[in-house]
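The chain that follows stands alone, in the form predicted alone, written as structure tokens.
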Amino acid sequence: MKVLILGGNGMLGPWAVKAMKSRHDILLTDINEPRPGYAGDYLKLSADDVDGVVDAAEGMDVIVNLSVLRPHRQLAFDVNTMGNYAMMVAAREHRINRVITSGPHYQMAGQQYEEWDFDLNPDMPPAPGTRLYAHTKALGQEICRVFSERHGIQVITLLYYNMKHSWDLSGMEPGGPEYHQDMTPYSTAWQDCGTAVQAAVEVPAERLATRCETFFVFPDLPHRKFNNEKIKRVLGWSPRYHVEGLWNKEFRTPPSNLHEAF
């Protein structure tokens, strides 16, 4: 398939294409450049420009948006809002029957779910509490759930919290930041979140029980505070890396270069 991806040089992004570069024709868009050792398409793009999203689009079958901002009110609505609606334009008007979007898990399980209740799923109604990011996200899967009914487009949303290298908890890069000096329980390695964009591309639509339909992407959690039976179930993603291997520091070799991985 043709792949238009949104934002894909940032954190999340270099892993989707890792998992679905032999598998697919894709198109990176981002307004910074790629990471060194990519070598496909590449169309320096902000996911809110939403002619050149439209253009960008034609001929594609699926459009994934990856694209984030987090502090700054005015472009974060601008990118995590305006981007999604961009999408959805652009699949209004090539008539693309798929399109994917990422976000934070408080986008659905705010902090009302998150400190209060249990085995909280991707099926609740959203509250997202009171965080910028939350809501500029929240906006934009709004958007994308009403341009689905109107239009037919289907609709996969990805939530993640946390995530992690599987060899040292840290940040994108070696010798970057350190969040913590260990790790929160809901913890999903960077490369199980790649696969869980390739597993969302390739599901058959039939397994999907309606048009826009939301997936949380952890690994298996003892304590069940998050509940991932369902990305496992419709979109038969399995995560390699659990959270006991992750506690334990399993997973300590990272790629002889880390831009292999990408």
Second form
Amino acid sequence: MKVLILGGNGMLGPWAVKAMKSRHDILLTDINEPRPGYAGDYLKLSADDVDGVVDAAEGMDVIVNLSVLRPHRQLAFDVNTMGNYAMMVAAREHRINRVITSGPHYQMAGQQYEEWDFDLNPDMPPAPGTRLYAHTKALGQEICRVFSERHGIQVITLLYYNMKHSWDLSGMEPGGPEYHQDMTPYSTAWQDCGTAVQAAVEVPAERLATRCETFFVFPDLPHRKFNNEKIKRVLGWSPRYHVEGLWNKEFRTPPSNLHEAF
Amino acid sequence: MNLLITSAVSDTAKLIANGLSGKHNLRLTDLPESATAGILANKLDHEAETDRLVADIEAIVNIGFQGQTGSATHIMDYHTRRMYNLLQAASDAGVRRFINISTLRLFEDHEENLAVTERWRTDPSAEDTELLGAHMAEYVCKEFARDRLIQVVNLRLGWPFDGSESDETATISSELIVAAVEESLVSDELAEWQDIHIQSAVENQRFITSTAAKLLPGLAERLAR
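Moving on from the form predicted alone, kindly provide the form predicted in complex with the partner chain as a structure.
Below is the entire complex, every chain and molecule, led by the chain shown above.
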């Protein structure tokens, strides 16, 4: 398939490209210059440039929007909200049947859900609240939903939170990895974050119950705060890394090598 | 009461401002490219200028539908980012109530025989950017109310204003619009997020207005046929 990726130079983009580059024709776009050594097709493009996104989307089968901007109020709206608007206008103009968007879990399961409830699943009504990142991403998702209802465009939303290096379980937090702390909401290895995008691109339409489906992306975790059953069942996504060292205090130095279990 | 009215150049804002003038202290605002004499030019950015705009304001009447004209990108940006900035500034300043003027056209694709109430999900168009903008403005408002930062009254008005044709089954009079805003400013029956549907009592009336009659009791007589 021909896949247009918006915001592809961020943290997640390279892992999505790695998962898909040998299987699909990718046009990678980003507001920044390409990473050194990137040899694929590349276009410098801001995700909120409606006309530019429409032009870039011509001839594409799928659009994947991985653009993210968190702290700056103007830019957060431009990228997180208007970026999805641009994507949906482009999908409508070119009759592109599938778009994939991404964001944090709390664009759906906002503070009230997270503080009060368990077994949170991606089919709940969104309640993002007013935190800038969650709110702007939720508005973007709502725009996708409206376009999907009106035009039948298949929207798949992938919701992440912490993303970790598989080798030492460090992420974007300063000071290196922290083990054995509260691991809610959830963490996912970068490689598996990328393969979730691949799974969303490739899932047969008949496996999707509606034209607008959302998934929490994380491996099996013991806290049961969130539920990841849907992504495994529907997308067939199977994470290779379980980030167990983050939460299992016996993971690195099991007493008696666990012989007492027998 | 000290009131701020947004998109003051729009016909809806003028109608409301004319009806409220003399009864309240009005502060009118619109974007710099639109603002005329007597209207404060404000971009509704996230800078201190927006904080100053809402200082000492007790309630805001926000034109959330057909308040702005321009490109689709402008309409979408206004009804998302600038609404967020306004609501954030208002909640920081302790503004008590935010009256969002929306539209019953968010249900216009429903057949007329359906008894649509405030508990029905809206069905906005993706093609009509004004309607999509109205929907997005409602979304932003609702999240501020959900977080208990400000009380929002979402007034969905019928259409057209002051219609006179017999097939205009959702019409609303100018007088009723002003009265609904006035009642919304003072009612103590309202939830933190309160949708209210309002149209004139006409033959084959399209939308049910019993919520308005109950929560805005000063309107009950006008809403009864």
